[in-house]
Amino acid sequence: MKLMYINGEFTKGMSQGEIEVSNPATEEVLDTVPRGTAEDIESAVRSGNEAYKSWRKMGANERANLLHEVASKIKSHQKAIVHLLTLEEGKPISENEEEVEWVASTFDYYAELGRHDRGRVIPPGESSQFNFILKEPYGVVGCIVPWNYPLMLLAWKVAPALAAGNTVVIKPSEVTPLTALYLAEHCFDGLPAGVVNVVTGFGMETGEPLVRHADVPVIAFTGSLATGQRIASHAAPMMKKLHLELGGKDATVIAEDADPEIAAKAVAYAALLNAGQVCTSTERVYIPQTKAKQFTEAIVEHVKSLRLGPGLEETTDIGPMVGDTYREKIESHVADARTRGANVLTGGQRPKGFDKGWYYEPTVLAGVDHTMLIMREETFGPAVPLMEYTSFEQAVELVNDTKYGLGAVLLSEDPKKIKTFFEEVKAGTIWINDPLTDNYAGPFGGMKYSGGARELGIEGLDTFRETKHVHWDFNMEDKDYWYPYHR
């Protein structure tokens, strides 16, 4: 059993049993972790609060050096982390190598950003005054991390939170807790005790007590809309700062001028990365009616060429889904689309020859429309639904016809279409010809029901800082605008 990490020590805490962690490629149990309780959350928060007293006052240089040390240790353990991540979550090795690189670089990035920025000085109203803005940490931040990018999305929260002077309590997904505990053992061990705490467990038993805790002023969560709404309802009475990234139903529009072969590769990558289990996965593809045949054939041919298999095999393009429940969801979406008249052009079933593992064939559908679940609800699986449009204006309207607004992709070299797209589409990230590529300095997050949070960039740091304005008059003297008004 891998133990929880509280106040710099590994412990079973007050856990009530164990949680099995399985390999999605084989369904074999990899290890177990404690089934944490509200009492464990209480211990972790108490530890975080105690550590916060000194961590928030630590000099910027020392704190930056400690965060760089975390990054350095992640790099030195990269091979082991990638291997464990592949066993635990299922993505191919190449995708996990990229994830771990992002984790290390995120700590390096925020180490320097935290050293560089604390606020600003503003012009005073009078010559005897001094006005400045301070950006201050909140205290203990609750970081609730999903299973699809269990380390990268952890880093996007933990690194800026620590750089801002907060301490953290991490609640990893019960599906993928092993890698978070590995970081605690090998990479966070140089931080002062209590600065980082990791409590394993189920959402209702550990996540909800973390959200409800009076001494946790900030909750940073990535996950489903339903869970985000539940978190918001619990947090509202305590006026907590919420950092919610709640997924999406992202679209890709292929313009008439796009090259079919390049478009096919871009769409496949955007839709099938991590078996489609990405919040920014392309889950709706709009193709011009005038060239529908060309684009459809190119996409189908390319998707058919991709290899499904275990993530540890170097020839694998697409790994298993993380669990059977998630596979059943895409199966229900495909079945609904078929019932409503869609055609499955390739895939659409569990692959033959795989006795174990939660695999599902990459699936391309044509003839879909917005009455179908696969075009309305988050599928989170390896599906490429194609819908035709008659004009670019209609395509933009279709992209916006969703309650989500996380990201959107356009494949085109037409500057007028590109300008129209990024001005009219309601989404937090617009990708032109390079889907799902992020930038450490560029804020990531959504609009509408996608939650409105921002990770990365200075915006990601500011999420974990509250603003204080200091108005200082050097002259302590009677002001002519004080009482009494009639002197």
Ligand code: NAD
Contents of the next structure:
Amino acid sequence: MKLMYINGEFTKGMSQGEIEVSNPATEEVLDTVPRGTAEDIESAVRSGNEAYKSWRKMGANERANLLHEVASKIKSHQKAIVHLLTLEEGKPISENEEEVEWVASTFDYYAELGRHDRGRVIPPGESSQFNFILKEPYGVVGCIVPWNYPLMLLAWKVAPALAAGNTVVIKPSEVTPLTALYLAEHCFDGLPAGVVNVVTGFGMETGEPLVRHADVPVIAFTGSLATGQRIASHAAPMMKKLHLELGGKDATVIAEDADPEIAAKAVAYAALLNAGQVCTSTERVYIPQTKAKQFTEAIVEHVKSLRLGPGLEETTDIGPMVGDTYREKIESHVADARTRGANVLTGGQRPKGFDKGWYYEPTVLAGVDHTMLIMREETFGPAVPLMEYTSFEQAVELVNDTKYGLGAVLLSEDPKKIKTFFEEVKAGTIWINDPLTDNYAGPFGGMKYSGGARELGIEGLDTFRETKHVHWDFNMEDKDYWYPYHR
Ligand code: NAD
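Structure of the form predicted together with nicotinamide-adenine-dinucleotide, given the form predicted on its own:
Whole complex next, starting from this chain.
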């Protein structure tokens, strides 16, 4: 069993039993972690608060150096982390290499951003006065992380939170807690005790007590809409700062001018990366009616060429899904689409020849419409539903016809279409011709039901800083605008 990390020590804490962590490619149990409790959250928050007293006051250079040290330890342990991540999450090793590179770079990036500024000075109303804005840490930040990018989404919260002077209690997903504990043991060990704490457990038993804890002023959460809504209902009355990164139903629009072969590759990557289990996965594809045949054939041909297999095999393009319940969801969406008249052009079933593992064939569907679950609800699996449009304006309306607003993709080199797209589409990230590529300095997050949080960039640091305005008059003297009004 791997242990939780509280106040710089590995412990079973007050856990009640264990949680098994499985390999999605083999269904074998990899290891176990403690099934944490509210008491463990209590200890972790206490240790975070104690550590906060000195961490918030630490000199900017010293703190930056400690965060760079975390980054360099991640780089030196990269091979082992990638291996463990592939075992517990399932996606191909090359995708995990990229994730771990991102994690290290996020710590390097925020190490520097954290010492760049602490606010600003503004012009005073009178010459005897001095006005400035302080950006201050909040205290202990609760970081609740999902399983699909267990380390990257942890780093996008933890690195800026620490750089801003907060301490953290991390609640990793019960599906993928091993890599977070590995980081605690090998990469966070140089930080003062209590600055980073990791409590493993189920959402209701550890996540919820963290959300409801009176001494945790910020909750940074990435996960499903339903969990986000529940968290908001607890945290809002406590006036907590809520940072919610929720689900999506992203669309890709292929414009008439796009090359079919290139569009097919872009769409497959956008829809099937991490077996479609990316919050910004393309889950709806709109193709022009005039060229529907060419685009459809190119997409089907390319998707058929992709290799399904265990993440650890170099030849694998698409790994297993992370668990059986997630596979059942895509199965129900495909079944619903079929019932309502959609055609499955390739895939649509569990692959033959795999006795074990939560695999599902990459699936292309045509003849879909917005009455179907697969075009309305988050599928979070390897599906590529194709819907025809008759005009570009109609395509943009279809893209916006969702409660979510995380990202959107356009494949085109037509400047008028591009401008219309980025101006009219209601989504936090717009990708033109290069889907799903992030940028450290580019804020990432959603609109509408995808939650309004932003990670990365200066916005990602400001999430973890409170604004304080200091108004300072050098002279303590009677002011003519004080009482009495009739002097
Ligand atoms: P989830 O909501 O089931 O769980 C996320 C985390 O919340 C886990 O650690 C879980 O234990 C915890 N949790 C569950 N119930 C809780 C509660 N009542 N109180 C506090 N914590 C609780 O999501 P998941 O299945 O792990 O992840 C997939 C979802 O995450 C998808 O909907 C996906 O779109 C979303 N996601 C969003 C982004 C983004 O940046 N917007 C990125 C990745 C994933």
